[in-house]
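The form predicted alone is given below as one chain in structure tokens.
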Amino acid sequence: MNYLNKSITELHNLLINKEVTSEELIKEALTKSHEVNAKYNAFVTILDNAKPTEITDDLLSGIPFGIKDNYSTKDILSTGSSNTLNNYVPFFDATAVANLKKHNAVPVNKTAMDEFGLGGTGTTAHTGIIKNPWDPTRMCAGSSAGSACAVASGVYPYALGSDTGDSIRKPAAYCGIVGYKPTYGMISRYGLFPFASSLDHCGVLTRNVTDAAIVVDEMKSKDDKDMTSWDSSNINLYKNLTKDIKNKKVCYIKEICDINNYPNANQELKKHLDNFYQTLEKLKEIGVEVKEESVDKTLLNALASVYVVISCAEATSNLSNLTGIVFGPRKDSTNIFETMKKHRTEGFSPLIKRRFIIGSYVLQSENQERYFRNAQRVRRLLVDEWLKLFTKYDAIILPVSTGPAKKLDQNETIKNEENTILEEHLQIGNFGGFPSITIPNGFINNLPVGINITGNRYNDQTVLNIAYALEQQMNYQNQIAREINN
């Protein structure tokens, strides 16, 4: 019998009623977790040897879980999917892993990512490409790519990702699961390997809003490891989960979500912003009052930009240290130089290379103001832009990307400048710190979409109330992946 397609509420009631075992769900887990890595290559390291803990009144008691690789994990290999550190085992458990042991969840794996989270596409990882489960000859997104995929594959019910740009809430998107990111400080960074510090999000990947309001509030705490924590006791997301959001108001933005917008638009668009009118319509009936806003699509054009260059400057400034003298393998050379040049030049891959030249131009004192200041300036004024809304808004809903799955051979350097926005429009929840998550919003051509649904800082409630409530409007959830080549 599969239970790992189960949600953690019924889980564990089978575990307290004794009709299932840790001991067997972790077993399950394994052997699924090495049948996907066979056929997706989801995962950097599987732990053959974990071990079934006590089943309490913890709702993660005894639960299989995934972490991803970038995740510090204690006496287990961490590497951040990069041969830099393809041999670093750290002596200590990230913040947000320490407090799911604490609830006795089991970690059986970590999963596979684009290198330090600098991708999106799940393909710059050493170990290699990671496949999507419902068409592998497409890719996840990323970089919580290998997440994703054993979330969606069945292997567990819940993974770990980190979300700097969209990281999470995208690969949900394309594998047809829910990700959820928190506002900026619910969960400590600390043990998260950094990509830009003032962008990164620690989140949860699962298959229905139900279960990541329960991994969340097990997975968040005020930190003094993490200055940027903040104290979160008295939210408890899954206690106060409704479905009653009557009177609650969101709102789409008109230069992202109309199609007479995209003059070249494909089938696939079309049907894309179909799906996602159509959902607004479902909000609609149950209560809530959506209407239409307007962006300056001058700013919202300058967002693709402004992130390039933060998050490559704080990638640059965050993983200077990887000079292999410290950290991963270190290179036979004559002296300390050369040790660190051939560590970088052998170690990363083409992508990350070209982010650190990037991050390391935009920061030399005769470009700083031009590129890295101005780009703080827009960054503010986007954030200011989606604060605004907030004060008339409960929430902002949008759709996720252009469409389905894009094709591994699709080359993510060419972009149609035409859909950028609709592509990049995430980002600004890294921005400004704020609560987002992503639920599945039907298919096109059998490939999952997703719909992203934003609230202001601390809010976190409030979006994962809407988003629970749609959920119950559609019948997406609890989906596992199926090839539709099968």
Given for the second form:
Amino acid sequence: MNYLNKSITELHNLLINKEVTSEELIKEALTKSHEVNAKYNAFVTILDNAKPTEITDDLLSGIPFGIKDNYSTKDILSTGSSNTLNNYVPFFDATAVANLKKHNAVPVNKTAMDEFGLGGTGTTAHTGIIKNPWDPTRMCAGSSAGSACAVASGVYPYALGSDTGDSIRKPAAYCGIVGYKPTYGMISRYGLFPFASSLDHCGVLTRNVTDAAIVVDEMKSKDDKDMTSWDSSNINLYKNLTKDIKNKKVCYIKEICDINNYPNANQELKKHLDNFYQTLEKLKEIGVEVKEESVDKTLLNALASVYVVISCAEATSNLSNLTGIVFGPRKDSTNIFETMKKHRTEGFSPLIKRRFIIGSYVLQSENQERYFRNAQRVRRLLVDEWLKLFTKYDAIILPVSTGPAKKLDQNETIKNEENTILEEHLQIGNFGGFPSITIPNGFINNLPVGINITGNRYNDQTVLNIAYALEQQMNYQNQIAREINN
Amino acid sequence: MNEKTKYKAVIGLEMHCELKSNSKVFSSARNSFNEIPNDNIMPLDMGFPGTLPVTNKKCVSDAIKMALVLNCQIPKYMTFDRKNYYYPDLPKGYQITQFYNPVGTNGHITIEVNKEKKDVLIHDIHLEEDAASLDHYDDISCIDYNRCGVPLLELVTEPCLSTAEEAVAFLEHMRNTYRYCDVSEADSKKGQIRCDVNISIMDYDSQELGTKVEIKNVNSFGAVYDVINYEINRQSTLKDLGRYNEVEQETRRWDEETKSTIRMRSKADAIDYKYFPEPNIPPYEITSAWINEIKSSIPILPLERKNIYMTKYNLNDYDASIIIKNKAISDYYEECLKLNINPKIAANWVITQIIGSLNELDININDFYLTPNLLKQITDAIEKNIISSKQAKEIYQKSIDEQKEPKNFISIENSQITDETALQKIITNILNNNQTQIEQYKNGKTNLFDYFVGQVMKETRGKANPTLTKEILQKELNK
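May I ask for the structure of the form predicted together with the partner chain now, the form predicted alone having been displayed?
What follows is the entire complex, opening with the chain shown before.
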């Protein structure tokens, strides 16, 4: 029997009615974990001795889930997919994990990711490349690659992710599932291994919008251990989900969506954008006002650089604690400084080291004004631009990426410059701490693509409701990946 | 080293002072002296992945308090920055400090150097966290994270000091001010105060500043004094020899054993700390209501007290200086005044008796048995001529020794007669009535001396002071 392709509410009802037990679900999740790991390399750790929990009124009770390996999990190996922490077993749970455990949710594995979240391909984990379950020759995108892969493969209904640029929302698109990061600070970051603190968000990957609402309701809390968290106890996303979004206003941005921005567009990109416009029609059909808006392209052209400068700067500082002195594999050497150096030189992948160098460079006193401070200024300009749109619209709706998942053997460094804005615009959601959700938007060449809805801070409910209503207009919820032969 | 130097020295100080608080500045670990290594720690203090700083509001409030005392400008928002560098005592790989927007800037404070007032200009004062401490042994080094995250206030003066005396006077003044404001024990023996000294020399008639040398981690005021004089001497000698170019802009350290400064690194090797705003601590507003609340908690500070004692209560400079040295003693003194004890008499008691007793008992004045209320029982008795000042001192001692209120020893019934005139009168009377015995005594029956003592005791119902009685009797009988 196959249960784990079902939604959380379906599973909950089965559990309450004793048609299935928590134990059986866990067993199925573990079996699938091993299968998926063998095929796609999605996990760092599979918790074979996961124990069932009591079934209560909590929707998550007794149901298995996955945790991205950059969440600190008590007594469970937490590596951030890095050799620098390949033996690190924390003695405390991240607040988000502790909150879910309080609701009797059952972790069954730790998912692989780009090392410490610093990557968008799912290819830099210390355990190897994570493959896309729709087509193992393609990437999942990253960094929450293992979580996206597992949820899409039907290992469980949800897995935790984290999102600094688009690390939840892009893998969700590439794997044909839902990826949601709520407003900055709604979920405590305590216990989340930091990448770039001002951009880092906790969030979740699911197969439908309702499940995303349910899980975030249980993850979120104001946390005394995270000064950037805020009290959202009056927000109940699941209870207030509604399809009735008549008269809501959304906009899309011409400089991102119009095919004329891409003179060298291939067939895939053309189909992707056509598909996007067709979906907008579906929104109009349910009474949503959809408008095109224009944003200064010079500003948009700067967004990817702004992201690189700020995220690398914060990362180089945030990851300075990794020296092997207190935790992580200690390297023997002649003196303590050599020990630290060796730990970092041998532990980090080349990609991360490159980013550290960028981060150090832009923070150096002689460069800081030109790069880091200017990046902060442009970040503010971009956020202000989005805030201006939110005075007129309930949300901004945009296509995710340039199409479906990319081939793993495509050299990522040969990026098409003219596509940069389309590839990277989700980062604005991190610049502003905006609630942002990606949902499946059909298929191009039999591979899933995504559409993203982003709203103003604290306006998570509206964002989810639009996503929920749109999801009902389409037929992609709860889809499980099936390998194709392209 | 006190003779007038050939060149003018230009000195600036950085003073780090550990703050008192229940918990550390960004973690909930205890902030207290602890002999057990790695006992006062929380995950943040060891830089475990995913831990986040949470600002201790009390520390922020104390930092604002000191910024106010130093007449600084206070920013609208409290913000923190990261200072990035790798060192085994710095588990996060950065120190959280205030670089761009210190809690206080452009301040000034008046100090006294050899009874002269001097205004010291304050560049800034900021709140930061301490690093762990390293204990080095022959073949290993140990890291104790107890100190990691302990709140530190760093005060930076402008280069406005010119002698070692001034520098030490400033440090002593600040130490006392920290204690008055109850924000720190400010004990350099416990490592709670650490200083960096910046020093250069220049010709007296010159406008051009010399080359600045920084001496790091000078951990006692005595060492600050020595460092400054050593450096003035070193730099002056090189200048005299025409080798001033050998004075480099560099960082040196003080070596206690050789009493000399040793080069650590030159300016060219200076670390770029890559300061940037701490993203995990949102800026929070320092409201005027909060500032006012903090202002109202600032006590009257030592120099102002001294001024009041001298002008209003007519104490001399010496006495006033002694009383203000310790806030608890100054508070005790002021409590006495509130009870209407004469200011000069109270000062006298504090200086000549109480401070001595405190030293002898090795206690703080707050733990001293004889509270101002009890002291007043004695001073009142003197005023009413019930007891002599000599008796008062005895009663004082007895009261402390037996932990009984002075009034127990003061009542007319049981207080000793130690007043010489009174006793003389009684003795004269007795002798007048015992002429026969005097004859016998003078003829060699010296054991009759005890008889006379007995008579005095009988007459005074045992209250006569025995020593004094004997003294007077000796004198009278041997006339």
